[in-house]
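We begin with a single chain expressed as C-alpha cells, specifically the form predicted alone.
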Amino acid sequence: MAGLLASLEPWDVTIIGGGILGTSLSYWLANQYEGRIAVIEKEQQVAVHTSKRNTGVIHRPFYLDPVNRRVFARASQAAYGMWKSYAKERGLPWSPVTTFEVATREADVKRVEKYYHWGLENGMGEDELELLTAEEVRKLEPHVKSHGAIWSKTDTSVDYPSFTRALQADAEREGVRFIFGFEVKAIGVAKDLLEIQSKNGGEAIRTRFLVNCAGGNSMRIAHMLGLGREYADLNFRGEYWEVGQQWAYLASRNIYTVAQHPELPFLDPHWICRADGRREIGPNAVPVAGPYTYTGFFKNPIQALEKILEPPMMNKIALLYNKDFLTLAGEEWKSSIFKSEMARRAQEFIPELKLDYLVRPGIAGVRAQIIDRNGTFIKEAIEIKGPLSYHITNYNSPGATGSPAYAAWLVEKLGSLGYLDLRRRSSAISKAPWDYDSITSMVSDSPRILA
C-alpha cells in the first residue's frame, strides 16, 4: 500500500505519528486547508504507544505553572470543554471522578496552596477547586492520609484511544490518508522534496513538507535531518500495579501527591480509578533503553550499548553528575523489581493497602524525556523548524489533555509563518465538532523555538 501511494504525486503535508498529537493535527490541517494530506504510522491502528498507554485522566491545569509551562496550560485549559463536548456527542467514555492532590509533609502544604492560585490564573473556576485540610480530606476519603490538598473537581477519566479512533474518522472524513505499517527508516532532502524511507523498504513517501509528531522517536527523526543535535533523549517506563475490586473502596476518586522532585521526571505513584472503572497504583520512573521497552531494562545488551552511545553524548554525561539523579534512578528500579516496594510508597498515602491488593500488573507506558547539554531536563514542549519540515518533540504531561487545542494552534502558526503552501478553505468542509478560532485564541504564546 505505501508503494502505491508513494507513486502518486506527492503528499502536500505528510505527519509521522498517528498517536493522539498526530491524529489531531491531521484533523485539523483537513478542515482549514485544501490539500493532499498523509499521517504514516509504524503500527496498524492509531494510538498505540503513550497515547493509550497513560493515566487516561484529562487534567485541568492547577499544577502547571501559567508562566514556565503557559503553553500547556493554556492547550489543557481549553481542550477540558472540547473534550467534554466532544465525548458527549460521539458517545465515549467520560467519568468525571475528580482529583485528589494531596501534600504528604507538612512541608507540600504551601505547593498545593501555589497550585489553587495557578489553576485561577490558568482559567479554572472558583468553583472547580477547593483547599482541604487534613480532617476534610479524611471525611471526603476515610482512608486516604495527607496535612492537606487541593480538590480538583473537574479532573475527568476517559478512553484516550477511543478519543484518538474518533478523531481519525474525522480526519479521514476530510480527506486526510492513514497509511500503517511505515515505519520511518531515514529522511532525505530531494530539492523542493522530502522523501521519507521505510523500513519494510518498497517506494519512498515524497512530500513537499513533513510535521514530526511521532513522540518517543521524535527526537530520533530530527537527527535524521540534523536537526536539535544539542538534545538528547531518555526512556523511562511508567508502570501500574492493578488494585482489586474488592478494595476499590480504598478511594473514590483520582489520589495524586505533590511531586518531591519537581525538576526530575520522577513522581510518586498515584490512586487512579479508570474511565472502566478498575483501580490502578503507579506509575514509577524506570530508565529503560529504548521508547518501546515495555518489559525488562533493554531488549538486548547491544540495544543498551546503543543508547548510551548515541549522540550527543555530553547530555548524558552531564547527568551522571547529577547525584540525585542517580539516587533516584536506582530507587525507580527498586521499584519496578519489587511490587513490595510500589505498595510501600503507595502506603504513605493510603496506609491501609497492602501487598496483596496489587492483584496484577496494568498498564506500562514509556515517555521519552529531552535533556539539554547541561544534563537538564526540559519541560516544555519544544519544536524545532527544519528543511521542509516541522518537528514535535518533548510533548509529554499532559500532552493527551490539551491535543486537540495544541494541534489547532500549532496550525494556525504554521500557517502565519508560512509553512503551508496551502490554499485555506472558505469554510470546513463539514460541521466540526469545535469552533478553530476560539480555540487558536485561547492558546497564545509560544513555547521554544529553534531556528
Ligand SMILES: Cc1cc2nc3c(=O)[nH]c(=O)nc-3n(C[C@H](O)[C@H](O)[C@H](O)COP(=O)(O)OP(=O)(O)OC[C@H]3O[C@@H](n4cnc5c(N)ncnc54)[C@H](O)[C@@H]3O)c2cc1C
Given for the second form:
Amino acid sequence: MAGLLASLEPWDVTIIGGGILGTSLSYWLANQYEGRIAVIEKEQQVAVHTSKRNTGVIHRPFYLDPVNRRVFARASQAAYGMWKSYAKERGLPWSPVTTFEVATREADVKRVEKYYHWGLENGMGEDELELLTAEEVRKLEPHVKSHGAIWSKTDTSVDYPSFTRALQADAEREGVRFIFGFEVKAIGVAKDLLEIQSKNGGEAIRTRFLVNCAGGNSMRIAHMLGLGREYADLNFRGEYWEVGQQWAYLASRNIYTVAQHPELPFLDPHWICRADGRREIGPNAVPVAGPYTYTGFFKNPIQALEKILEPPMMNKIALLYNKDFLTLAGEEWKSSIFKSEMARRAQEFIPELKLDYLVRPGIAGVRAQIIDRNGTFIKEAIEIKGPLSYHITNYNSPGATGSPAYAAWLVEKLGSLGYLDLRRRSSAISKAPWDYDSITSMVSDSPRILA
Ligand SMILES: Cc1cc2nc3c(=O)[nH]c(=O)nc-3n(C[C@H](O)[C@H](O)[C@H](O)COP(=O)(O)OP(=O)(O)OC[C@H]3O[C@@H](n4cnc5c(N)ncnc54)[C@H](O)[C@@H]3O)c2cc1C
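What I would like now is the form predicted together with this ligand, since the data block earlier showed the form predicted alone; can you produce it?
Full complex below, order starting with the chain above.
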C-alpha cells in the first residue's frame, strides 16, 4: 500500500498522526484548501493511543488560567458547542454529567473562587458555574467530603474515539487519504520535498509539506528534522481503576479536586462518570520510559536506557535536582504498585470508598510532557516551525476537548504564515458541521511559535 502511494506524485500536505488532533486538522485542511492531503498513522485505525486512553471529559475552561493557558482555554471554549452539535447530529455518546471541583483543604477555597472568575473570563456563562459551600456539596453529593466546590454544569462525558472516527469519515469525504500501518522512522530533505521513510521498509512517502501531530512521538519526530533540540519529553502513565457498579451511587457527577501542586495539575486522581455509565478512579501520573508503556516501566531495558540517554540530557538532569518532583514521582509509583494507595487518594474526598470497591484496572494512557532546559514543565502546546514542516507537541489535556477548534485555527495560521501553497476552496465539498470563520476568530491568539 505505502509503495503504491509513494510512487504517485508527492502529497501537498502530509500529517503524521491519526489521533484526534491530526484527524481534525486533516478535515479542516481539506475543507478549506484544494490539494492532495494524507494522514499517515502507524496503527491500523485512528484514535488508538492518547485520543482513546483518556478520561473522556469535555472540559469546560473554568480551571484554565486565561493568560498562561489562553490557547487551551479558548480552544476548549470554542469546541464545546462544536462537539455538542456534532454529537447530536451524528448520534454519538453525550453524557452531561457535570463536574464538582472540590476544595479538599480550607486553603483551596480561594482557588475555587478564582476558578469561577476564570470561567467567566474564558467565556462561560454565569448559569454554567456555581460556587458551593461544603454543606451544599453534601446535599447534592452526600458521600463527598469537601470544604466547598465549584460546580461546572456543562462538563460532559463523551467517547473521543467515536468522535475521531466520525471526523475521519468527514475528512475522507473531503478527499483526505488515510494511510495506516506506516510508522515513520526517518525523514530526509530532498530539495523542496520531504521524504518520509517507514519502519517497515518500502518506498518513502514524498510530501511538499509536513505537519507533525504524532502525540507522544511528536518531539522525537521534530528532533528527526533537527528541530526543538532545546526540549526533552517525559512520559507519565495515567492509570484508572473501575469502581464496581453497586458503588456507582457514591457520586453521580465527576469529582475533581483542586490541584495540590498547581504546576503539576495532572497528578491528582478524580472520580469519573464515564459516558457509558461506568465509574472510575484515576488517573495517577506514573513516570515511565516511553509514550506507549501501558504496563510496567519499560517494554525492554534497551528502550529505558535509550529514553534516559536521549538528548537533550540537560533538561532531565535539571529535573533530578528538583526534590519536590522526585518525591512526587515516588508517590505516583506507590499508587501504581499499591491499589490501596490509589484508594487512599480517593478517600480524601470520598471517605466511604473501600479498597475492594476498585474491582478491575481501567485503560491506561500516557501523557508526554515537555520540559525546557531548566527542567520546567511547559503548560501550553508548543508549535515549532521548520522549513517544510510544522510541529505540534506538548498537546496535552484538555487537548481532546479543544481539538476541532484548535485545528481550524492552526489551518488559518498555516495559511497566513504562507505554508500552504494551495488554492483556497471557493465552495465546500460537503455540508460542513461547523462554521470555520467564527471558530477561528474565537480561538485567535498566539501560542509559542519557535523559529
Ligand atoms: C491520562 C490522560 C487523560 C486525559 N483526559 C483528557 C480528557 O478528559 N479530556 C481532554 O480533553 N483531554 C484529555 N487528555 C488529553 C488528550 O487525550 C490529548 O490531548 C489528545 O488525545 C492528544 O491527541 P493527539 O492526536 O495529539 O495524540 P494521539 O491520540 O496520541 O495521536 C497521535 C498519533 O500519532 C501516531 N504516531 C506516533 N508516532 C508515529 C510514527 N512514528 N509514525 C506514524 N504514526 C505515529 C500514533 O499512533 C497516534 O495515533 C488526557 C490525556 C491523558 C494522557
